[in-house]
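One chain follows as structure tokens, the form predicted on its own.
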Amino acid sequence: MEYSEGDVIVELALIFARPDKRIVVGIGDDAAVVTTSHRTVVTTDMAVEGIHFRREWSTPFDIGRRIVAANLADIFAMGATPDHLVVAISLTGDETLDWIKELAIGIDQEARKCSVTIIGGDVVRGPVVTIAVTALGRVGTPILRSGAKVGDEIVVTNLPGWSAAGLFLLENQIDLANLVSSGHAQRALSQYRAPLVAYEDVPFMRFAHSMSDLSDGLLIQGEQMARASGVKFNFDSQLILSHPDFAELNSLAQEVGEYVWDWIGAGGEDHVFLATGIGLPGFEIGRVEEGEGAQISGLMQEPKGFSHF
């Protein structure tokens, strides 16, 4: 190992440093101190090497962007505004200092998209690289999963399924050069490695009755929201078919012999926002009805499910 823990902390502090009047004490002390005069929203996400990312599939820059995107999406899904991040990293000791710095730059670049500052964290040694990010944000009235009402429109900020498509291509070692839809495949790989989250769309969702980040897939997240709200989420396959991106995703799925609804219904990790309400921006994909559970109506074959365990 060509560096000490102190060396890593110095490099991280330089990368993450920026003016922020809300920070009283930043990186370098036993804990950070920030000023606040509002309701605080807190969320944590973890990424474990071999489970959530692989070094042979993603650059350290993309890995850093990916974990922060997942974290910030959870804050925005509450109708909140993110302010600060705390980042803890477990390293094996085999990483170069350049690899660590590129990871940190990825973390910082994604945070900067939302004017978020990294204020502290921890560095330890472990058997695999593990990254834990805690986000702190502020909110007036949070938007919960439990607020969906019968008659609500169900909307998404983007078509889910692209990240799942990228994962499929990597797991099956698909040669993109041999694909007619290679451009669509490149988009899928990019969305898996470092998803583009529609942060700019969330402020327009402030009148949503319920909202969630699609980290675990449309059907799983929809079922969770439906259960919390005591209603049924009916996703309409015909509406989803009319999404401008559907034809591209479907052509890729057909070329590699996959069922596109598996990607759309159960893929996850796109960090698309799913919301319910009346007259919301976004793309309508269904309605909230009386009943329970979640389904994609009009399909001959149900999408395969997904589980963390």
Second form
Number of protein chains: 2
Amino acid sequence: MEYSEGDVIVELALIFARPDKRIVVGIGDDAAVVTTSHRTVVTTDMAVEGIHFRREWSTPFDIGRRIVAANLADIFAMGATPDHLVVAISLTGDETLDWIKELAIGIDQEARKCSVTIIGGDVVRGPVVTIAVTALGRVGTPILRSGAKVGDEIVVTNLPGWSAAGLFLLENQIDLANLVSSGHAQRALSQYRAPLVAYEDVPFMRFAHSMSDLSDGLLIQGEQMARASGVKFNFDSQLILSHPDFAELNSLAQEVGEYVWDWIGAGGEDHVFLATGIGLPGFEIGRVEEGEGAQISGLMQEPKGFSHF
Amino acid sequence: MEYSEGDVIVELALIFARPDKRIVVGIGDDAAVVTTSHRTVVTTDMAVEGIHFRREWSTPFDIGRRIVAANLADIFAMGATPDHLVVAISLTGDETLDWIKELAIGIDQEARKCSVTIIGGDVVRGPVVTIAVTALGRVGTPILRSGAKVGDEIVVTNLPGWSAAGLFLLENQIDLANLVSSGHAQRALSQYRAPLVAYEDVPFMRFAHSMSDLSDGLLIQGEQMARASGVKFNFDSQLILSHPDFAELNSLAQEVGEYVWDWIGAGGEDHVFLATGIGLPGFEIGRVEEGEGAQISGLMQEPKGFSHF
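So the form predicted on its own is up there; where is the form predicted in complex with a further copy of the same chain?
Full assembly next; the chain just shown is listed first.
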């Protein structure tokens, strides 16, 4: 290790520095001070090397983008607008300063997409790279998981499953050169490494009755929202089949011998937004009904379960 | 592992739950929502097993208390009042649910001392236990590191060095039963495992020109404040010698063959508050002068350096 903690902090502060009238005290004191509205939204996420990412599978730029995307998606899923991030990182000491800077640039780039500034952090030593990101935002009336009503349309901002497909390709060391659907495979890999989150679609969801992002997958997240709302989430496989991206994802699944509904129903980490309401934008994939739980109706075979822990 | 991520979250939510009118949306949605004042203070800290704590040296209760104490001290060091915490934890899977609950109770107990509520978090898998805590608070005019003025008295809320002494005893496996100063050794161990932070003294520091908490040790933190303020921090060894606790710490140091000024000058993690100003409460240990850097004047031998990274 050819650098000190102080060197790292100086480099990160340079990468994260930018004019921001919301900041009263930035990086460098015991804590940061920001101007806030009456209601502040807060969420925290931790990503651990070997569990949530691997250095041989993703660039540091993508690792940084991905953890921030996951974090910001949680803020957007409340119907809120993110403003600031703090980032705590443990480093093993065998990373080059360039690797660390690229990670920071990935963090910063994803934040910039949403006009979010990194205002503080912590850099420590650890046996693996671990990144904990906490986002702060503002909201008027938050959109909760518990607001779904019987009769609501269920919509998604994109087809979920691409990130799970990318993870499958990496875990099974599939050689993309041999695939007919190598273009779709590239899309899956890219979505796994650093998901493209449809931040820009969320403002149009402001009349949603309930909303969440699909960090844990459609069925798990649907069931959580159903339980919180005291209703049933009935996803309709025929509606999902008609999504313009379904054919691509399905052809990739078939070529590698996987069941596409495992990816769609149980794969997480796409950070697609799942919302319910009437006349919402997004792609309709089902209805809220009386009852409990979540299911994809019309399938011959149930999707596999999925848990990240 | 006889429990799921869901079980852990349910247990933690029960431990952290309490009536709090500042909370609009608590644990269980994509993010928490709290009411805030115009200015929000934010800080984050990460503690890694094997680096910042060891399971064989500290109870989970103390591990939880210590990381929260470090975090809240940063908020207080801004002249601010903490309100809320979010906590991200990686677990290896070989912890019992009781161990995890005791950790959460330690986190909660330290937070309760300051009327702080845990409003959210993340629980993931990792190769070691890693805890990232982010605190939110409110402030009118923050007290910065950069406000020290030539002529200011430098004061501390307690004598620093006890935590470093405790770490020394643990690292060198000193048998307390054989020590004449075993009572002082107990105090050192206790301060290392979960520092008693003088939160209640901080409101009396509201007229301080500059303030920080001693997470990194007196000389390092003094130098940081001196640089930020464009002044010199001159700590006076004669003043420090007259602190009512000095004799105890010194007798322990002498008995174990250590130089007490290494502990006082370079040991961190006591989270003693270091402030400058005129007529402040606390114990005076020096003066702000023209010049640069930080030193303890009147010593025959310089204290060793100390860096946590």
